[in-house]
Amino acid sequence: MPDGAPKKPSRIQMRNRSLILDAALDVFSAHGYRGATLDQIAEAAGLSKPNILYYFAGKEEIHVTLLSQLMETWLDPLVEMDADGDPMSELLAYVQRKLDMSRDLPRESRLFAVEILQGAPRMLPHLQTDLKPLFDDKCAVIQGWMEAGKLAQIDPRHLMFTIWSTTQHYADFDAQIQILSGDDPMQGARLHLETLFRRLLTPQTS
């Protein structure tokens, strides 16, 4: 290994970092940044508090690491929207990808929601430099589809907000959904949201 080159983490070190981040995801998604403690994270990870501090400088570094990892995952469904694809198919596929994320990544969804509710103090740079340009680009694509008569004329920004709120609701309010739905909520959600957005986006014929 060349002098000064960073030492590659051992398998145990990588495992422990993964344990800490997974435990922290549980704790932060349940309690938010302010309500979470290193003691809670250590207990959830099955490690001592000094062991946690060997890998991370403190609670904030763990939280920022999780948010940084989450941002790329969170943007992927939007990145996949193809400007050259069929507009209705692209938007309905985006809705389904967001719903899949609520099913598969509920802790991540709640972590994101709590951070935003607290004013995004640690995620604000990502929102400004990563999400905003992508959001503006995709809204411009959607606006172009609408101006070409391929979709109904609505505000693309509020369309995106509506997609986010209707899909992420199934993760962020899971406890309520489970009590009220009485069946597999995702199965019904898929059909309902596809019908909802298809009707909303279909151009009116004179």
Second form
Protein chains: 2
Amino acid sequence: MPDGAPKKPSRIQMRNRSLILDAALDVFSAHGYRGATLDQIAEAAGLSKPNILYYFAGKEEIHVTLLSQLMETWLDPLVEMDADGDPMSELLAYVQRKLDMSRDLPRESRLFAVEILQGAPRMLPHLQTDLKPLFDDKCAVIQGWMEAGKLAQIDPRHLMFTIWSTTQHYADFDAQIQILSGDDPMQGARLHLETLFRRLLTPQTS
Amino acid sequence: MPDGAPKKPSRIQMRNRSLILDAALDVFSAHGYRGATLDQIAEAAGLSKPNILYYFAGKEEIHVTLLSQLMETWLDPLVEMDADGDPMSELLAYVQRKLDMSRDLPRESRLFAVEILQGAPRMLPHLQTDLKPLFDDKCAVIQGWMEAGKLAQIDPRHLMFTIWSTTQHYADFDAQIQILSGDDPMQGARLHLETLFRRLLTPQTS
DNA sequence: TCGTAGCTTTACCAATTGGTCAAAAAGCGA
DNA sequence: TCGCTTTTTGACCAATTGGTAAAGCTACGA
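If the one shown is the form predicted alone, what is the structure of the form predicted in complex with the DNA?
To see the whole picture, the full complex is given below, headed by that same chain.
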């Protein structure tokens, strides 16, 4: 029995674990951590509650697993922003990738939002170790672009906040947007944000 | 016993009801409706649980009362936007008022956010009857300003979404911002948003 | 000062919660 | 097919939940 061998998971394990995580994503993103119940998750997954606890040690482990997986997905669009590419194209492409995520992964966006809203009790370490260095790095890249005259001057950190808030808003506040928006909001959002950030970032040759 | 007389509330009633609502704002904004418990609210208010239920019929009534009161406060900055004022000043002032609310009333902002995030189950009627007409009205005003050449052209509805998301972000995602922001974020936000919306809305005389 | 309306508390529900356990069932390699 | 591991289940538990009932306390006008 070599101690480090984690024993590859069976097909059943793979299937049920992802069944559970998918159900948990539904429930946690809709009710927050405290508002979610194992019974809801079990029913949504089509499994019995004790069976859920056969695959995960407890409610918290499910939540933490979900958040850890999400962190990667969430940072990916920012990682892809290339310091050597064309500044305006890179930033606009980043905005579009973030907007795509709001459209394609609204549950994940809400899970993230509700966690931060509640003070990020289970995610502060992740934010410190994963997000913070990446954020500082990319802000420096943007600062460099601005100093090179490729983009209009603006505080890079607040620029990032603006990108995040405007794009994620379409997932997180969907209920409100559905009420106020006439036609398909997402198509309009695409054009709107493209215009917004182009006007904001186009350098003025005085 | 004249039936329509609601009998003015005593001083004790006034004090305890507002004590409860303030405590409930803490708890609901931090955990959402399902995640909040009457015991938490009772402890935060410094009253016993049965005493809480003497003033409110139940958990839901507390929540609904809170949301109803909030709706007024929340719409007020938009109501104040004057169709007869200077367009650019009016819009920039609106942005600053919204940002002030994020700084001064972060709990209220989060209560609103968490309610919308979870599908606005207890607020859809309010949004329909209170927010929607006001929103349509103000969008028409902005549209008029743009057609008069006072502001650069952009979809007024998405402009409103952008104002809401960028300003409320500083209250709702405070936990994240604290990690990523060096100095006081609010002062930076003020300047950033002023620049942002000025660049976005300044008409280009081609 | 006393009575009564308004306020508060103690004791208590029934339902739901996260979680346990042992036994049953289902897979599955030989 | 056998025998063993993995998976699933039903019964159960202590703690917490929203809420109730009734008794006790307090303020305050007559």
